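In structure tokens, the next block holds one chain alone, the form predicted on its own.
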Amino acid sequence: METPAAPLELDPRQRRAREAFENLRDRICAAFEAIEAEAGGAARFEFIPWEREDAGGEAGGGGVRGVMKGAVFEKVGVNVSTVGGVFSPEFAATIHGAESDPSFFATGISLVAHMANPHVPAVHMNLRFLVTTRCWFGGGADLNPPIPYAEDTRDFHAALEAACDTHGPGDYARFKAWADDYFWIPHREVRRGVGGIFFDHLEIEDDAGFVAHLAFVEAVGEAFLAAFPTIVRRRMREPFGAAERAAQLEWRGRYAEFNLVYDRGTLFGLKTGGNIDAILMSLPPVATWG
């Protein structure tokens, strides 16, 4: 898949991070299309490039929005963006390392899958590399089942724990607790799923640190790629009826509330002039509110 025209001058670290996210995107999309084929479907990802202009009308990078709607994946979005520019003064004050200089660079992958069968959990993953006056990685992944299964929760967490345990920057216990706190819906007093990991501000001081932190972030992506398709195949042929579908649609309403009210990634995209359709691809195709 081609990288969209995005006339940003990238240094070696920025280019390496973007390439890692694009490679992960391509492999995830291929894995999801294979599942659709196994289910007898013909759905494929549609990839839509977009370009960004900063507040002054200058080129500010862009990205590719990938969306598939099929028999197993009712709606899945896998986006990679690479953007740069200048934060607004108000927003710069809220961003790590941008208080004195609002210039920024960001590249990352964002994925949300809403599944046709209520027995198959929805899922989210986001991995990113940001540069202000500081330089760091962030991200995470969490499982969001309308109908939880202990086996699925255990396997998902085990894969993420293994990724953390084999890389220096990883800290599973802290990142799991961070996810539990972050993916909390205060006005509902519930978590939006069964958790995962969340981390931010994994700071990089030198090239060795960049290599180590990138290896950890790539390991998280590999853990996701190993765990989630296995869970999908385990559940995608489970029979379900109207009651299970109703529970799924009500749960999706909670998911939408979190993403629109509390999610930091949604706010970052909106505040930096990102592609609206790419930012809001996390919203489910159908949801209900009681």
The other form holds:
2 protein chains.
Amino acid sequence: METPAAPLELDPRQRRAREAFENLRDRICAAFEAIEAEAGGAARFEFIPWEREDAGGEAGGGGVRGVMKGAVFEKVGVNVSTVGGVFSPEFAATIHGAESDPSFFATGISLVAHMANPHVPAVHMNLRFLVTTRCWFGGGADLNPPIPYAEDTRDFHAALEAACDTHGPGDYARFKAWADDYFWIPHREVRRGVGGIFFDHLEIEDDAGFVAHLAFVEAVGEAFLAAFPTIVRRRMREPFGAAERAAQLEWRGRYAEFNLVYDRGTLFGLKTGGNIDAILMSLPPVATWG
Amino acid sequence: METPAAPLELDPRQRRAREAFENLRDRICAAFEAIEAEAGGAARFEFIPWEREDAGGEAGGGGVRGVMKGAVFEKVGVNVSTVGGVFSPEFAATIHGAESDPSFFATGISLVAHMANPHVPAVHMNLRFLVTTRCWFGGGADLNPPIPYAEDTRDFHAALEAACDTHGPGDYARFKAWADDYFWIPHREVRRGVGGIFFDHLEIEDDAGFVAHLAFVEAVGEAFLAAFPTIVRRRMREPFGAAERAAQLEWRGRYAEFNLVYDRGTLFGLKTGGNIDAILMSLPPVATWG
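Return the structure block for the form predicted together with another copy of the chain; the form predicted on its own was the one displayed.
Every chain and every other molecule in the complex is listed next, the one we just looked at coming first.
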């Protein structure tokens, strides 16, 4: 599905990055719908285009928010957004390469899945291409099991490690440590999950750099697509009771706290006139605080 | 119930303010337990003392967190905390009177009630006494109905207005406007409820000022105690169905967003080594994001 028309001129790199994210989104959604079908459900993604509001003179863009509520995927959101314009002065001061010139372009895919069965891990994946006076890729993926299984953690990390090892810009040890640092909830003194990778400001200087870095982030997306459905199928039929469901909902409260208090992607969306429903689609369908 | 012993020396004003807040807390808890009993429940407040952690050399204090989970009050938390010490340099720069000297003392009562019946409004009330190089009272109360009733809004505001009108430091029009401004969710472009009053930096210069301001904040507490139980009794037996419960839980998602993204009291607690369970007791027992 195409991003809706909006007054935003894309150069070839920007168009190429956006297409890569849209292509990945389509394949992930098909894979997740196939899992729902295997479980006997008929849930499908619903896609809702949105345009950027309060965009100002030079700004524009928008995106497509995809949501599926199924028997296995209690709520999964996949958003591809492509926006451009001018940061507010105070926000520009906090963004790489925007200190002197607040113009920006950003395209990215963001995915969060909250699962019905507490034995199946929740998951987050995000890939993005940013242009200010600098030009870089960022992204990451992390696994968030209410009930952790060493086998799932191992497989998820192994897929990401392989993607890093086969592409020049990848550095698994560094990106894993970055995820451990980023997905930390200071006021709880716990990690929000069992980690994964996180990376940002992977700068490109020329077309060759763009191609190499785009290949790397595409490989991260492919690693996610290879690893996560396998983990879901492994766990989605495990029986669970009220105590495990209650623990899952309480655990989701921690997840909501992280996203609302600390997550930079959430902040970025709120500060750049993003679509509220798309920004906050990461929030769990239901959560508890005891 | 007394605040637990902690290495914090209180001067007479600080002790007097703390005692006022503890006294108010005891009377509110008794009133809420009486409502539970009327509804045929046996729920009582559980009180959990806590001491301030990571307090550093000169710091100390703590508080008592009270929680009741009942048939009418799905979850109500009342915290009285009394803490002192030294702000971190970056946080001190944001606090009235702490720019040059980061020493502080704070005592306060904070209450949030989330109700079982969607027809009964949730509510928040907070009163506090702060000492830096300045010395002031702050506080407020606001009504948060998932399903608003004009009669409830009117009675709640009328009680607060009367408290303001009979005490010199009170200024209902200003404090009402301040609440409308404060309890605003920018990214949703909605208020979190139907308002009330909010005030801060009501500075005192001498003992007479302290007495007058303490009398005012005590009157706000009394107004809350007079108004809210009446509203609860008016609504708590109204029948409701699944659609109203679902709307209530979605509405609570907005409430959680406000408290985690914007609320200064939450930030103050997280930045001053407060008790996490006490700080986040304002979060709803269960919330949904559609």
